[in-house]
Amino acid sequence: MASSTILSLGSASPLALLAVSENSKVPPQKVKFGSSGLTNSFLKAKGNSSLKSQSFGRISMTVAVNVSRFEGVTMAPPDPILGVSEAFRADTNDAKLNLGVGAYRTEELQPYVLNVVKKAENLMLERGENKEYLPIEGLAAFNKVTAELLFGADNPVIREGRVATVQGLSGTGSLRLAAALIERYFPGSKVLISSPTWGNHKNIFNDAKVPWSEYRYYDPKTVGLDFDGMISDIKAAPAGSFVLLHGCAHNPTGIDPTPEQWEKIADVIQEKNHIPFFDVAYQGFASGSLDADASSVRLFAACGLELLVAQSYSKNLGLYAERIGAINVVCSSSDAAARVKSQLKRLARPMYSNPPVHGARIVANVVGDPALFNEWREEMELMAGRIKNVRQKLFDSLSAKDKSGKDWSFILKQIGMFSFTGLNKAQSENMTNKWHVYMTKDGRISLAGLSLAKCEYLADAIIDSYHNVS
């Protein structure tokens, strides 16, 4: 029986074995090994492995291929919102429009950094501020001004120290931290979420193991608010549920309750002993007024309700990548607020330890300085005004081009950076496949990604998709 020689394939790669028959008389230097095959196949004495054998003339190779311990991990589906941007970038058509992600763009459809943000960053450089760790609860100056911005500096909940404020990782991280608080201290309590809602809300509560159900919100017949359905579902929920509300510029519909409807919602929540939980992502960016956009939250606080409010500065200060926001918990006493804050810190510590400092300092500088604050309000009014102009132009274009008599006025009744077009999934797919307009499949478009010059093109796409796709 012929003996065989065992060759090692190099100490730098995983161990693989090659058995070469000595009868082949092939000199070792004539046997070449490519870098792609054998270096990725290796034999382990233990573990999941299988043998593969292949012959090349009189040279026989036997290689053990290790099976990954992660074979059971499936490919996750693309994110329904962020995946839109990935598809948009791959499209080479010049007419393409990205109306999926809610990020402000200039009339030239370019990202915009606020001038007041640049000034705040220059101040930081001049002061030579360091990059030391923040406390778990975040930057004290940020926590102070963000709570005052939300509730008003003279609000009794601020004066009496009844707000527990912890800096979070923008709106998403703040919501997640609040969800962890609910799961730990209100076990079994359900969160009521509007139908429809921002795509990540359900993910956040699922991940935190907090049960949720939906309440009616959008009425497809009127492309407006199903107020009666909303009130009925809130009343029917188990007492002590958390009711997730959008403080202003409801995402994705752009449909907000009227001031009178907000009062009714507050009354029903109070009657049912529910806990309101606001998501405020667009303060000042929806209407152009910081006070008007916080009026719903302030109304509930004035009713004496304990409540949670998640904040984000991604939109109104354009700090998308800085991940800056906060979770605020309004309590009935300062003592309760201190205890809640201590537990929020306890939850944050193993989750992310402490928050980033750069964005927090920007907010503290802008909101805390009267001159910069006034400049910020002016810039916000300009951004909100551009979106209002685009909204009006889109309505005008639809009304002029659509000869069917359809009423498109719901577009003007909506508010904020989004418009809920009423298009279904098939119609939304036609918008993308035929017209290269990238949007979420629920029919939501981001007007912040639209320019006045593109409104007529978008109107053509919407009319075609609405009338010609069932």
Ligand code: PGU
Second form
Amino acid sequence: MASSTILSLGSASPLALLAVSENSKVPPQKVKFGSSGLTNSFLKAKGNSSLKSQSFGRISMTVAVNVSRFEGVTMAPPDPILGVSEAFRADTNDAKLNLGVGAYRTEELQPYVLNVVKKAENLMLERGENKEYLPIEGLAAFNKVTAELLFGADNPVIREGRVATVQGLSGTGSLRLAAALIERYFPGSKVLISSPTWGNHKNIFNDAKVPWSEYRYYDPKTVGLDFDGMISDIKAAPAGSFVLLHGCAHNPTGIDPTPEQWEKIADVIQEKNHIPFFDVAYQGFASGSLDADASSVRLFAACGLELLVAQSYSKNLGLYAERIGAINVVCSSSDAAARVKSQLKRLARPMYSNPPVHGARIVANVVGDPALFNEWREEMELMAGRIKNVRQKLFDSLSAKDKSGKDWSFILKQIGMFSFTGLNKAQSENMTNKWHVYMTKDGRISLAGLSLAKCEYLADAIIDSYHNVS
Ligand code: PGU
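What about the form predicted in complex with the ligand, after the form predicted alone?
Now the full complex is given, and it begins with the chain already shown.
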């Protein structure tokens, strides 16, 4: 019998000494240091270049220097939006204000669980529903109501069975699934995204290996829509491109096309044989009306266009952490829709197998029940109304306090959760470093995280940053 020796350096040692028998027939010995266990065979098999061998008679010792196999993995930068919340949590100043993430807060700046959501959850508990796997495409009752909410129940695209709807992991997961479909079935096709846009759009298409380029959208001179630039960039794109559009409440600018402009956009997209791809993350939150906020999508469907629509219930039902949304693909025939749906399922299966059930049941219960649906609409109007009130108060405070004559009325023209203040990176940093107002570096503030009581303070911070920081 050949022997092997275990040398311990104590649990806190940064170095591990492994005893390796000279007799190669001896099975691998597990050598434990503190809580972590390594086997010599593991290290040999992985060819760890940091191992140094030395021979002491019959025993050869291998020194594993604490160099990770993940040495080449660099530290990722904090996320430009969700990273702001992390920084906010670390700040101990009482005046701090989190206007980074687009998440609704009450006037007391507390997270809000909608009453209809609590009612739907109680119903679910009473029914004692199980936790079996959902089908890959998600909960049937959810898929039905989500498409109806988007297009309207009597829309021909629904009556004719031309919509492929698959439950997704909220808006982000639904966009990602659609991106995978584009990559697989339209290889090389480009997605056009607005400049600026929600930062994660670029990550989603990059990771899905879908090429993208930007179309002009925001005009800093008018603090409005660069409509001519948008139209000419969409026209100039290779025919058959996908055009990503924010269905309502454009993030981050809060600037939406007018109904007439939407018609023109649909015309140009049709002319160029492009495929519209809507991101609808704020249905009901822009105007307070679910139908009005879906009018852009419904207009495009009425034009006979095939289109993609990603939906999210994070904001309008406050289901941020439930990760509930859907991808809808409107096709020119029910046959094409069935095939598209089968491929969406095929793409979803190896990514996450099937989606979570809890949020899907909440949405199905709320949207599918007339009484709860009406209550939801009322609560949504309240939320949208609170945001409109702080928008007005912020404008009033800025106008009253700023004696420079600057016109702040653009704030009132923007809609949805956000205001695009026009503050540059240095000014936005001043907001955070000096005033403890947390916001994204592109100058966006989430009005959903602002209270009436904090408007004056915020106005002081904006005026100081705007005038005293270049
Ligand atoms: N699309 C747009 C335009 C969005 O603004 C967001 C969320 C999403 C999709 C995705 O939301 P889901 O929660 O995946 O449904 N944007 C928020 C939330 C934080 C974030 O970046 O995810 C924001 O603050 O911009």
